[in-house]
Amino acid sequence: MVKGYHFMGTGYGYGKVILFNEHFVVYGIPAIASAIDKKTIAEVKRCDGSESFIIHDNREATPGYKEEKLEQQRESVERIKKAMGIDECIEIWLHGDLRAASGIGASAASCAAIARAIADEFGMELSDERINEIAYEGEKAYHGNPSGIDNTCATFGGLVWFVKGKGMERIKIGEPVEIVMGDTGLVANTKKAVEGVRERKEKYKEKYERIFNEAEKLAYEARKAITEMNWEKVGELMNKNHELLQEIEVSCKELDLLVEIAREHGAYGAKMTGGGLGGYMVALTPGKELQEKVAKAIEKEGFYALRTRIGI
């Protein structure tokens, strides 16, 4: 090491896709999610200054995303620092190949990356479990009452079965499988979407009870199909899950359009993913050829298509 030169602390966090039961997961219904093979990288170094931190956000992003999330990002960094007992000024750089957008776990990926980079910079030996707890604290700035699913995927990677308050279990599959994620280009407000569901759930008790029961049953069927790598069945269940999400009013016309395009071009199944009301949809496209066909169809309609894999 060159005398007087200080290498920066670095850390990473994976992006994620929720395959089943976003929103329902908030109420204790099992959800299935996976890390994807794209991540956010954070670099951190101590700095002199009266500010708590300086941040350089160099991530590629959906237009308007970083501006709209700026206040939440600032609160998030403060929460992370507090959880880690860091008082001094730090300078943070964010980059990586995960494009910042709604519905892909961008905020959680940055929280896990920043927590790991701070730990690295300050010589803290922290377990992944502890990094996950810190990332969850950071996520509160973005989601109010986060389910914990995003930060869990961001920290650990892999495919997970997640039940709020009970933590996660790994789901093992033989090999990663291709998916396409289509971006509506709309920056979604997850807090607002979650609050809307809560209000309607109180108002239409019977209707929502039926939908939530169906979502729970579907989760167990999906877990079985995934472990058997029965992708036709998984796709069919994704389509059904999208219908349930439409019924609780968290989809939107842009998401529905992307879902339709993907299905028309051979996707095994497609649904919105994440908070909804914008953000991303996900299409199951096993094999490079099908993945490319669906991605091109989405791009042809003027949307951004992300080619990635689950179960990494």
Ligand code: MEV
Second form
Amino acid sequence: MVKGYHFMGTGYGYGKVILFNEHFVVYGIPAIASAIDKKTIAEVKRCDGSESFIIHDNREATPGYKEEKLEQQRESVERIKKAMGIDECIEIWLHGDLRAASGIGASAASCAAIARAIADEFGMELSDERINEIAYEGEKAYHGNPSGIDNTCATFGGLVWFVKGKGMERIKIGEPVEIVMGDTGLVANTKKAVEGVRERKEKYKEKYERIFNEAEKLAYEARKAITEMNWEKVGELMNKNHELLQEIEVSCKELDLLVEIAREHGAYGAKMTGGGLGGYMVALTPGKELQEKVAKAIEKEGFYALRTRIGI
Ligand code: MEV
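Which structure goes with the form predicted in complex with this ligand, now that we have seen the form predicted alone?
Complete assembly follows, chain above in first position.
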């Protein structure tokens, strides 16, 4: 490489796992999430074409994911470009070790990565806070009215307590803990899942008020248990959280099956994670041995299992 010559801009965004209160978070209830040790990498280069951008999406993905998200991805890149004031044609490459699937923050990771890569290519010095705001703009194409939890994890990393409109606080734990994420292989539409909750919440006001109050209480208990690294308690609360998510009808039989398998094989707790109606579930499996046991059980049933950690 010639010294001082800039070939292309690069950027990254982390995948994430929501441990408590997806969906509830959209309504201001606190949620807890962690970045995982898998990233999407973006590379961006100016180009001469007449189109707004060209994208080469080389991420590994759940079959059907990229096709299903194509239109939302196009809108997302347009939103990111607009937020950054970029009119020129750009060429984008996406890759990295985060497998693109529903429920793992793949869209937010790509938004943060693209925003960082554009900033790098155009020589903009942007703070992480600004990257987060731009990624949030990009996320709107996938979520409609996102809470901001996914782009926050994608941009900053770490284990976080998140409240919509207020932002995040870091939760510190002594050392990272093993989890398994099981993929149903179903590509889900987060926008639709969020809209469904909104409709039912309007229709069944009292029922939803009770569930939402329980979710709020659970968040505080979970934060305390995580801080104390009381994993038995955290697992128990994850199980309760899954029940609440079932009650608001964002789980599905494939997610419930994976949750069951994980619990039967010794996971401290398991729940769906992210938008639901497909995508990923998460099982708390402290220690490599338990992690391997649960992951193998999920794989044995023909599903993809990701071994990763929270609190990295
Ligand atoms: C999606 O990863 C999380 C949801 O709570 C939506 C959001 O927070 O924007 C379902």
